[in-house]
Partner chain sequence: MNILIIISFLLFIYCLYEDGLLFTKKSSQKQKKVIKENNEKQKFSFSKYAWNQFKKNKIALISLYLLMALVLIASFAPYIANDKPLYAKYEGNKLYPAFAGTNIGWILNLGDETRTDSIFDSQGDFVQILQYDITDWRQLNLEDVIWAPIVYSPKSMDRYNRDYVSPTGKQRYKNPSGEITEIPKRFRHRLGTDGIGRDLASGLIHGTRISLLVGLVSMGIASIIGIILGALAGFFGDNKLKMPRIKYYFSLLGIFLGLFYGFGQRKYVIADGFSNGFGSGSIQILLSILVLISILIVCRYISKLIMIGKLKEDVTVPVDTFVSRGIELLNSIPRLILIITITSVVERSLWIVMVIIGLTGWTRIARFTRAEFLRIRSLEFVQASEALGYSSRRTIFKHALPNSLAPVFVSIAFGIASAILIEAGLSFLGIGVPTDIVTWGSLLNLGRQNIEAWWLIIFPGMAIFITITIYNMIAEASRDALDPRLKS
Amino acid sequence: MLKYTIERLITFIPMLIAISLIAFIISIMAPADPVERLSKAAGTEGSADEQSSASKKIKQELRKKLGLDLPIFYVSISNLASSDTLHKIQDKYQKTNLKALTHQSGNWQAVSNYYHALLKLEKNQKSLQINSSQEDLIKITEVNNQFGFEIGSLLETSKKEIIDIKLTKMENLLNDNTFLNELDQDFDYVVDCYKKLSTQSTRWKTFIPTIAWYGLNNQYHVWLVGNGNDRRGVIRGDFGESYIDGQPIARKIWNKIGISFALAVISILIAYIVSIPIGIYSAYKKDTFFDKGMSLILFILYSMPSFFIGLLLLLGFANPDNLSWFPVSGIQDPSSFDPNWSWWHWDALKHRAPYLILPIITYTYGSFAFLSRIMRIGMIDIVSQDYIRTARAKGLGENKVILKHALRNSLLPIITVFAAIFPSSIGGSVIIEVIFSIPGMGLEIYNSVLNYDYPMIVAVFTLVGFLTMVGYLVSDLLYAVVDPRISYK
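May I have the structure of this chain only, in the form predicted on its own?
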């Protein structure tokens, strides 16, 4: 069994790589800009300072910290016309525009000259000194802003007809406003560079494939392994920072996972303790009144959705107008809970018990029908085997035949279901935790989806994938424990 376990752990390596690749693709394909989101979470963004050099410097440092100034992967497959340094462009809209222009022209050097000419024109336009009387200042400011807007549009536009319209507008503004004369030379250079996109076109280069190798200095490697400085990588538990509050994802998960894990384990244990005896007895009393009646009751419970049962329990047993036996939400009363209590402290357990009764019932009831039916079918199949009839023929008592010989082999289907414990302990129950306002992973995932907190979503996806593999490995090992006929030698 040790050899089998080692072999299975080795097979985890390509599976983990595949999971990490999928998670990384999700993270980079997410529509939100992580720099903008983290800037807002850190409070560095404001309407007055949005274009300030200080704000840009902060964003540039944040982009470098996240590794967004690096190529995406170890290698890239592109064409001869494309640049292998395009990843250094910070603005994603400008980056998309440069890709489109390169595809149209096939001459990256001409595209680069045009892009830098626009950046120089934009820089000189923003630093333009305006000397005017008070009554003309508003009009001049509007014209200057309009000219800057056209430059910004050109930086993000690759369609020829739109570029021609923008250049014509800018030329008219230059001709009609003398205070813009300082920008004439820079504008003429932009027009000249733009014309060279077509006159010096080498479109044939876009049809020649090339492979660029970036080595270990890429976004995926930093995301997975870290950079040796401030980034530790996913394999060491560093999933980045939350877009909501800028807190480390690992810390947020660690603070929330204990509650969801406790609820999942307690609920599953109760479900197994109740369901296994019901399944055994139903199989023993097959097609009797007890079997049919219990099946009817359990399937009625199973057909009711968890959110309906949760709301029904709240209205019935946590309602001041009805029976206010249990608290409405949360897991503790902040006014009476002592923060110095550990979770295993008797006072802490006694304090939190009333808060957890209704959620555990909601968490557990639906499993009764599912698990008991699996146990019943497995037991019926086993008791019809020849070795069970042989055991009865030898004169063994019915309890010994069922509980010793039949039960052990009928646990295989139950063990398969047991593999779901690990991922469910991470993900929690979104519906139940939202209904009862339980501050666990389910509620955290719900808030992350609403707020587009992609690092948290990717982290949960990665952990659930990993723990699913661990769960199936544990199930395979338990098969050999309960059934001697199964061997992994």
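Here, rigid core means the biggest group of C-alpha atoms that superpose within 1.5 Å across both forms. Since the model is a prediction, treat every value here as computed from it, not as a measurement. Numbering follows the first chain given and starts at 1. First, how it differs from the form predicted in complex with its partner chain.
Between-form comparison between these two forms gives a rotation of 14° for the smaller rigid part, taken against the larger part from C-alpha superpositions.
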Given for the second form:
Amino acid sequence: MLKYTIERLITFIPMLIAISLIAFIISIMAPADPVERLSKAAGTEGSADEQSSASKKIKQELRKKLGLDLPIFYVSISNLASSDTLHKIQDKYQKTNLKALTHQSGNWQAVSNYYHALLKLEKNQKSLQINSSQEDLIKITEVNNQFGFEIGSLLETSKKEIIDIKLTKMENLLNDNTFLNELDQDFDYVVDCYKKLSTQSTRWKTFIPTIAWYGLNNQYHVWLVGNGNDRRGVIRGDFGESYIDGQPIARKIWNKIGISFALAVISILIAYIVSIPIGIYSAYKKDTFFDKGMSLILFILYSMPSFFIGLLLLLGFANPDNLSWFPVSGIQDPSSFDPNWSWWHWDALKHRAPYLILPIITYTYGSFAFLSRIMRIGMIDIVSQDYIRTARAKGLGENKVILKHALRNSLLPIITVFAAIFPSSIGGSVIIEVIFSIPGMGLEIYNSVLNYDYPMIVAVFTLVGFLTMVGYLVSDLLYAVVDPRISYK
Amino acid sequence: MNILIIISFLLFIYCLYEDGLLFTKKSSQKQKKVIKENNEKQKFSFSKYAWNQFKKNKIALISLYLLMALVLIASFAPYIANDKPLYAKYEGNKLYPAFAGTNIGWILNLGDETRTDSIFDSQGDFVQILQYDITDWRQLNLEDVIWAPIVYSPKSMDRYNRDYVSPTGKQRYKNPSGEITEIPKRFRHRLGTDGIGRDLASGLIHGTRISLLVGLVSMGIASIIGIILGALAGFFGDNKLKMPRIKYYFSLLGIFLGLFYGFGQRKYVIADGFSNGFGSGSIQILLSILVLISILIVCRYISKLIMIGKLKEDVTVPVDTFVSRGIELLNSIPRLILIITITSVVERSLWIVMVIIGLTGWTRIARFTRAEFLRIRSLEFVQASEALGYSSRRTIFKHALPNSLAPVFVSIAFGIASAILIEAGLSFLGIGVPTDIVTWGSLLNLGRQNIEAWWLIIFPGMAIFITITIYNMIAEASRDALDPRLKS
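Moving on from the form predicted on its own, please list the structure of the form predicted in complex with its partner chain.
First the chain shown before, then all remaining chains and molecules of the complex.
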């Protein structure tokens, strides 16, 4: 038994690491700049011209706090041309653009020069003093803004045709407007550097793979185990902050998980209570009318999508046109629900019961059909075994044979399903909670997907993965305890 | 859609043939049957036996015919539900508006959707210019017209029947003389409309295409991955695949270099390809895979040249462990959560959704293939082919695989049902599938938003339910027919 446990544990840990890696890759792939989203959530974002140096400073601190200036992983595989300091650049779009440029020309030094030339041009353009008569001012500001916009877009594009167009546009602006004369030198330097990108190109360098080692101070490591400072890492429950309202993810999940967990437990219990007798009875009465009819009904139920059942229930029993026995959505009526009630309070339960009946029916029926089928097949398998025949030959009553000898062994496969409760309480009920507007984890996931709240999505993904692996481990070990043949394999 | 049409025809003709409905005019049904039975006595064929077993299950047979009907509906959707007439005679000109821009129209050279005709009457005087896709054909004074069975396209909005018009309720219509009247029977929305006046029946007909396509494409991807990985894992196990150490190392190196040159080096080319469209992107991906394979082959060839001394010793490759761990990893995350998470970071596109469903759905197929190979690899005919010195590739694909496809086929059929279910669930939630595509799930979502519109819940829900049931029935019946041991 000990050996089996150790064996399972040894395969368990790499799987956890693999799940964390997948989750991390997804969070890296998320198409948004986390700093922009987070500062928007915190309300520090002003309109474009209000962006003062103060808000920039906040963003920089945020970037530092998120560890975005660190390398992504312990090692990186890239090519000889790429730079090992690129990860220090703050802006996400400029970073990807520089990567693409380096890939095109193969000469990091030239790309770096070009980038710095552009930055210098941008800086000088921003500090340009405009003193002019009143009537020209509007036009001049417009031209100036357009020039700034062209620089900004040059910083984020790597397509040759677009760069050429932008450069000619800027050149025309420079020629037409005298007040931009101060920038002539900087602009010429940019064009010069841009030409060098193709003349000094060393594309062969991109064909030589290199491996760089960055050490422990990288984004993945900090994300997973924290940096011993302000980040505590995923393994200590720090999933970061939500893009929507800036709240810590862990607290948000903790607030929402109770109702989903309660729903999952109640409905799985009901499913067990209903499906085990049905499974036993149809296995016992195999090939009779009852068994065949029940099999067909279960089969049809099994093919019925849960969202269809949920909507049909709403249509039938929570609809003023037909029967409005139950409320349509939510889990409580804010006008009559007393917030001082704790959730196990009798009045609270009584208040909430009508809200929960339809969701529980929807939740239950899917696992009900599944469990009954498993139960029936397992039972048929057991009933034909020798020891059942022996029990009958001993003269035991039919009830005793079925309920005492056969049932215990046929329950084994069904017990393992219980391990799925925890992960399914987090992620298994998205559709049902959306239909009935139950403010649990499922609805939270749905909202976070609609609002592109990536930290939440990644946190749920990681948690569900971890919990399922733990569930597998526990159920395997339980199974080995109950059925000793497994650990002696 | 060409593929769907061809497959549907072939299947249909095959079933008619098998049922004796086709080519039976010469001899009577009975004689034919006798001849058939005689032939069967002489030669036993497994596929014929399985087909006979399958035919005994009446419900499954009905399901198969229903499936074929669905495939036909999907193939001919543009001619079943279209707001343009199939044939129209206007000022003496014969027009075929519904065929423009479709497959048949392409064969007959009828132009594309935006075809524009200048119409002249019989005296040769210019009447007007008709651009097919924006003309309101109902408002023209057509001399002779054949409408499609359902006279609405899935995206065409009927502005006189907005705001959830019930199939039994009052519907309005603007006749060619410009008056708003009670709708003629021909133009009724038979299954009602949604909030912006789109016809539900037409949406259902066109949604059939998407559902069937999702099942076909995603399970195609899943079964290729699942069968190959499962076969390798089951056939080689943990200690049967032996290769010289140097070859093993060079294969790993080849995979690394192949990934580097095929995908790392070409990632901007691939991204460019995908920005030009899904087709050119897939071609770039295929090219990358080609690069990977050729580098792998080159590396393995080089390794043969330096096979000396200790490097020649055999090492075992734990194929089964790799594949089993991969399956366990994919299974450890509930499929819906996995798909929702991935779709949230990639672009919204139906094709990407199909690919993701396929990439996450191969585990079941791989497990079945693996189990079947574990059983088969100790059987005599596999050992005979090994004893004859055939290569592993030949043994796996030519001898073992054809004999282990039965349970795999069943799990593919179940997989199609669950792929359709997942796609419906995703579009029901409005995740992943673009909002402008009308699918059964998105129609059901409209019903969720307005619970009074019962027709938007009942009809799409029944469509999903029936399709899934059909696939499950066929899968269950073919399991019973192909492998009686699994019968429960």
